[in-house]
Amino acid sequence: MQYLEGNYDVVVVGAGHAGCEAALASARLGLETLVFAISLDSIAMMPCNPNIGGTSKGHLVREIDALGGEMGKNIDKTYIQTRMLNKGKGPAVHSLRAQADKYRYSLEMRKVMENTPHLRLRQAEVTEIVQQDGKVLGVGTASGAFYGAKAVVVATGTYLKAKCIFGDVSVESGPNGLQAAKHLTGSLLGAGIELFRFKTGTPARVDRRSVDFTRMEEQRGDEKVVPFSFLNRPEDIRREQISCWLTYTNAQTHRVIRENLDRSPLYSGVIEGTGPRYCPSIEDKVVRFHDKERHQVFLEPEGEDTNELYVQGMSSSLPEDVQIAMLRTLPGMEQVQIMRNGYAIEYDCINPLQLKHTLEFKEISGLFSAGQFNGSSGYEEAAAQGLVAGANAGLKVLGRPPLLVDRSEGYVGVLIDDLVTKGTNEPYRMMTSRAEYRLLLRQDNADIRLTPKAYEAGLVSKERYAGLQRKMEQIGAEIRRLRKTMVGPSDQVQELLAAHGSTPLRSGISLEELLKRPELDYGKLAPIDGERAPLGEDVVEQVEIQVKFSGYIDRQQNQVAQYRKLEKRLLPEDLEYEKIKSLRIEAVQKLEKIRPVSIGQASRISGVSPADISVLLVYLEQHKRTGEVWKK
């Protein structure tokens, strides 16, 4: 018999990175929001990986930051090591990667919810969503409250009857111990939700102290401190950092495993859920890659006060006698002491075609999802989906526009879209060759790209798109006068590109075509440019970008045009796709499925050729001049 406990304008269903983000991003819009969470323990922990960022995901974590987010603001506060991946290539592709104090990063959040207005946090298991006629009413709980809401948002990560295996050992548990969430699957059956069964895994931590580092190589953090917020400054997050080490597999390492294969529940057929394909076991990796001889390790940090450190490359869920025996076959590692068993871990989760771009769901009003729950895997991915499955959720209920944030405008964009587009058959992982406009999808620009969406829906102040717009102009001023200055081949100016291997001048040109080669940039410049003004790093960063990468931005912006031109030829929700002629029959069944929202979205679908997206295009101009068209 359930109990009316209380009425919000929002509930959000789990309290790890994606929910956190939900919660905050409600709140902050005004409403009343409540966050439930298995364990008040295991706000915003990492059951995994001890980092934030790395390849693409760091994209998404200034982009979760532009966007008025917690996830960049949280790392810069308990960062123990930071480093910006892929320097050597160009800017679409530079990554910020930072080592997270796990504890600290968790009771940081946490500190931040608890002191966020209209923000409640609840320890209770949800075992249910209480929905009426296609309409969300609010969560009922093991027990026996009921909590009403005007919207709901699911995050429940990896919890959804959660089951963590290593050899022959299978728990039915949450990540680290915790009790996994076991009834809330019925409830989601139960309203015709379609619900996947996939798995992920994580390496063995072992302790400090019985590992040889003389014998691995040191991973230092950069000596430049980049921060993932845009509202911090490197010198107010300085601080000393902690290494890294380096090892790597070799043939004894992979003789034991494959001498092992049997005992793993991989390959016997225990493990039911589907796994990542770009984060594999290393019994996974050796398999797939047999022709290689060796695989990096790195030993992370898991914090500052404790010895525990994470085995980064050695997930596995092979039972804890080979795990020990194939620990100590790594230099340095010989005499190896376990402190946790890796494991796999299957849980449910939705088949996330039933999603609207809100991240709402198309059946359910005001049902939303976000996370690991959606068919994702990462932090990053979760918090990404958080924050505007939470945005949205607000917005709804405030009866205003979406936050909605397309491929051409950020990762978030390509992360959400692939997903309730394309949909996924094993747990989806954010990559930068995901994206088509990663050039202009840069990490550095995710404020100049994003800020002014997050302004407009409520989620930034007033104050910090202020700030933003006064970049914006210094941007645009340097590169007007850098364009309308002048200089000529004077003895400083050839000795200057002399000096930095660049050709000399026959007439003059104008800093903004200096600033073009390769060889050069904005500081060097400096000596033969005396005019300027002195410009925040960011500006600078900015300018040069901007200058060097003129032709190619040029391009792709041209390409967004086009893209843009399919977004804006809207469909109708209620399109009856069977009726129209020449249309091919998977074709049909797949449109009939997602239901696009454009003639851009139908392209995207898988099995949707060139020549269904030429028939829907006749048929949209046939049916322009009459206004009919056929709807359920």
Second form
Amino acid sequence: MQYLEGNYDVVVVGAGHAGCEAALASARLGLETLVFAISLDSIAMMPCNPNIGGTSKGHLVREIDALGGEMGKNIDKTYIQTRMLNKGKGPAVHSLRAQADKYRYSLEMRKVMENTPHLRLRQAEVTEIVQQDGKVLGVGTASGAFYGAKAVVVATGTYLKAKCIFGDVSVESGPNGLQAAKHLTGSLLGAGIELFRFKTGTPARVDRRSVDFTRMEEQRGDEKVVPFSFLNRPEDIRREQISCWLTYTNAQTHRVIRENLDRSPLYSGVIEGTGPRYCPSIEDKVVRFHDKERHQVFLEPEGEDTNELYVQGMSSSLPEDVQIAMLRTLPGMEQVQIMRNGYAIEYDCINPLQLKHTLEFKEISGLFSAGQFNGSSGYEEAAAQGLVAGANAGLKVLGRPPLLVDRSEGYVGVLIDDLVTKGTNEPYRMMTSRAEYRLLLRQDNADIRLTPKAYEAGLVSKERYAGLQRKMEQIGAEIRRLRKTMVGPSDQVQELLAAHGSTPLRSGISLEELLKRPELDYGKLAPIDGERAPLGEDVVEQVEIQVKFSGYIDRQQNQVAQYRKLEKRLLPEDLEYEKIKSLRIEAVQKLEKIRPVSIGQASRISGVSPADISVLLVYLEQHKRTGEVWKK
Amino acid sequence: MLYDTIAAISTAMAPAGIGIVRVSGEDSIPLVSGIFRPKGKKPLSAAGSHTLQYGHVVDPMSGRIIDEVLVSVMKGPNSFTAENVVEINSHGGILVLRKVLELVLGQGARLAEPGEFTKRAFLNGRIELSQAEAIMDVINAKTERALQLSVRQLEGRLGEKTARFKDILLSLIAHIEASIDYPEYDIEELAVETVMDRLEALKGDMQALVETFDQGRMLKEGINTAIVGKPNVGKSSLLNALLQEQRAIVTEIPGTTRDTLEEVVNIQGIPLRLVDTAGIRDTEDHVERIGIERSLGALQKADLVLFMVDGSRPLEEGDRAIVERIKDKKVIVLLNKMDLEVKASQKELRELLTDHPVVPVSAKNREGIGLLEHHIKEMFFHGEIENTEEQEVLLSNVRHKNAVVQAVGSLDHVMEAIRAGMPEDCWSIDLKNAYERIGEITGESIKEDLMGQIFSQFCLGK
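Now that the form predicted on its own has been shown, please provide the structure of the form predicted together with the partner chain.
Whole complex next, starting from this chain.
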């Protein structure tokens, strides 16, 4: 017998990285929100790598923060090492990454969740999404309770019908031995939702005491700490950092792997899910890149209070004895003791083409989804979607316009647009090369790009928004001042230029032009810039980047202007593509399935050609002129 | 793109005396200004709507005057497409028209898709609703056809070349992108010198390809012209005379036999494929017979025949035999050796070949060549002779060339960025642009290729 336990505005299924951000966003909009976890001890758990950020993922975390999310603040509280990657390259690809104390990360997130008004946590397995006539009504649990909801966000991660596999051992459990969610799949299929089966994997964890670090290279954190959250200052979060360690595989490792390939479930065909190209197991790497003499292996602490080390680079589903044998071939790991085995995990997820950009299902009003359930991979990708799904679930309940981020505004936008427009046949990982306007989507300006949007949606405070406006005014004013301030070829100027190996002046030049020279920076120009007022480091950084890269930035902004024009040409929701004779059959099929919202989105669908787009435009114009009313 | 500026030759290619390059879009006026030098002081940007400006089209790179033109400016919405439209009226023939189009493209216009002016006119409300269906049908049909032609061309050496360009670009981009997305992996650093060397080499190859486009186009579009006559009437001297005049645009075609020598010349904007045939006569000589058969073959294919007679000697049976073979062709009769005493009967010639012009020349002294050229031009512009190739083939050629030219431009940007000390992620912006341009030829985009390349070229991932 099912009983009614309660009614909520928004119910979130799952309390991983997606579920947490979704629940927090909804609750912060003032909506009564309930979040389910299979275990309340696994909130914001990091079942794989113990770090947050990295290339493009660091961008996502900054964007989550700019949108009022929690991930950035939480990692700032719980990091044990931090580095800015790609410092030798351009500012667009500078990428922040922190090693997390994964236990404290989970604990701190749980604290925030438990103390957020309007938010309630509940341990239970959700077995049913209740919906009627294409509208969500609530969820049912294994214990027989029904929870009414105006909107539901599904964020089940890798738990749906999860199966962990290594060697010939196959366990029907979620990550880290947690209980799998076995029943929800049936309910989703019953609702007509198309599912995929994906695969990912994780390496073994080993005991720090069994490792000889003297035979490895130390990887230290940066002296200069850069917080993930725009609300934190470096001095607020400074701490003693903990090192990671680098070692390498060798011929012996590869031999052990090769000799045991027949025992791998991947090669014997036990695993049927699609694994990601960018997250290959060590056996994959050895087979596919058989010429490569060695592969890097990083040992990363899983936390401050544990001896467990994550063996990055050695993800594997080989049998336990082979995992031990191959790890013991690594320099410094001859005596190593495994604490947890590596394994591959298979799980159900959806075909994300069924979603709108709001992450709501096209066919089921009020049902949203986020994270690995949507076919993505990674904590950061999950959290970013969670925030968008949760905010949009809340905004829908409130009857307010949705939170939409487009490809020119953020990696969040690229991620979601890729998923809902192109779909994916492997767990989708964010990469900087997926962003076409990369130079504009920098981690340093995420607040400028997104916080105004978040403020409009009600996700960040007025104070925060006002602070951002002040910063933007200062940036603009300083660039204008540099443009107007001229310096001539005085002795002082020429000496300064000579000291930095810069060509001497022949006539007057603005400070802006000087700043564009690669060998000069804002700080170096101080002696010849007397009128300079003291500015915050963040303001100076923006001024410097905007001046130095203005050529590229302008070009990308022009491209964005073109892109936006196409995004604004909206396609009616109920357009019957098969009635447009001149479209090619492949295009009709794709357009029918994806139902793009705009000409721009349609043009990104593979299988829709530029000629098809032309046909669509003509068709739209034809119908606009006949004044035919689209049926609602 | 929906609203960018497009350009194309908007008059039929062959038989018109005047051709028009039409440019439509927001930037059409500044774009044309970049190559137009007005006669008066008033710049094009100051020209009123629906006015004509007189001046010259100038190649901004070389400063060379390309043609004397009339430029009409029609500002939106009162134009055919309801956008700003500029039309360049040129009378210099196909080659000049093409050059003007290329210059406009070089200024940043995009070559119009088939039917695109009409499409825009419709989208902007300038064309009747009843035509919408027809327009939609045409778009895919035309594109399909253009694509098929393009694919056919790409099966050959052009396809191999573009595939190689893409391979090189993709491997460079993948290298840069992999090292950006995986900064901690032991990916070999790209040495600046190596990259520069590779880019220079690639650019050289691309430029060489661009040049072959020009030649290939001449070959494709040229009017097949056979020079026939008995042995030793002066055919080779005529060929040399024509070549002498047009030395700049001559192409030697490899693989031609010593019997039929083929050259391409530009006669006042009209490309001619000249075939100098072996002298035609009855002979028992086996080798010579082979040459003569080839000559007769060339004669068959010819759009225009230049029939040469030795004017210093009376007409012979051999001349009359040739006349029999060329009666149905477009013929210009050349009475050679006008510097000597004329003995051939012009009257008889005119009777044998009625309505065909007879031009006295001296090939050796290059006299009368101007008059010959005049006749060729007249016949061309009156539609009497035209090339028999399909026009779409030519069009896609311009498209291909333009794509490669733009790719070269992107490579220049990359090299500039490298010299200016810009970081790698900036290089890859223009490398990707170069790839996209080459990809346009085959309809492929980097999006689909890059991820695969990164993960097959490098071993990455946790």
